[in-house]
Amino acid sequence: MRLRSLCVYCGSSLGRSPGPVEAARELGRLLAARNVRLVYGGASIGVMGAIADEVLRCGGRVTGVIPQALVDKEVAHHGLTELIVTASMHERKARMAELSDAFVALPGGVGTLEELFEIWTWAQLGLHRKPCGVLNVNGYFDGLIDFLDHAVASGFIRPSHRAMLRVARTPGELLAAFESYEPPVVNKWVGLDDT
């Protein structure tokens, strides 16, 4: 698939190690070099601000989508190519989904995980056929990946649905996985067997 826009979910904090910010900047450079628009949560702070700033510094395009409540808290990034202000978090997530060809989570907190799981659930239900993944910087998502594999072994996640979530350790590896992504035939509830 030809990737024209990538939605990135990531922390509004910087974290305690430089790895997430370095990975965000590396991904930002690759997006700008490949003329892939960044779609993200519109903030100027944390890992979010780092990736947006790097894409812009490298001459790329950035669309931020942020609810008015966060604009009021003065965390909006006002130097973007485009800043879309929404009435709610729900509208924000729907708009980001509409604008994006693929979705990736970098290290972040509860909000990042919630956004990732929602968009992956939409893929599992067949509401979109776009790739989803995580950039597993310094093993940040190892525990989550282990849990997801445990959920498969326990019969709560089908192997084909687990395989929809791509995992990569570098931005280049992740973009390559997205470009070669073939969405599976989605069959959420019919039948008990899954290969």
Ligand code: AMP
Given for the second form:
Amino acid sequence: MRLRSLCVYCGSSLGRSPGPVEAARELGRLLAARNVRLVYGGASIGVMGAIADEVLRCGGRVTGVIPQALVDKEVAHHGLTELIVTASMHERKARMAELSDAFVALPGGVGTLEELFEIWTWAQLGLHRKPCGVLNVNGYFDGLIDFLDHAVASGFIRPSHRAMLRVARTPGELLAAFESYEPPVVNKWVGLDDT
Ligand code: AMP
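Mind giving me the form predicted in complex with adenosine monophosphate, seeing as the form predicted on its own was just shown?
Next comes the full complex, this chain leading.
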């Protein structure tokens, strides 16, 4: 599959080590070089601002989707190719999903995790067939990945659903995984057999 746009969920904070921002910038350079549009939450702060700035600096295209409430708090990035202002957080996430061919979480906090889990749930339900993943910068998501494997072993996540969430250590690996992604046939509710 040819990626035309990538949705990036990531921290509105910078974190305490340079790794996440460096990885965000590396991903930003790759997106610009490959003419893949960045779709993200539209903020100028944290890892979010870092990736948007790098895509723009390298001549790429960035669409930010931000609720009015966050514009009012003056966190919106006003130098983007396009800034879409929505009435609510729910509308924002739906717009980001529509505009994107694939979804990745970089290091972040509750907001990042919530967005990742929602879009993965929608994949599990068959509401979309687009790839989802995490960029596991310096092992940031190791504890989460261990927990997800524990949830599979405990019978609460199907192996086929777990396999939908791709884990990559570098931006190049992530884009390669997305470009070769084959969506499985899924049915969350019918049938208990699973592989
Ligand atoms: P967090 O991981 O908690 O820092 O939240 C970051 C994620 O939630 C981003 O992907 C955004 O879509 C959304 N978000 C949370 N806080 C903000 C903010 N101040 N400005 C813009 N988006 C935010």
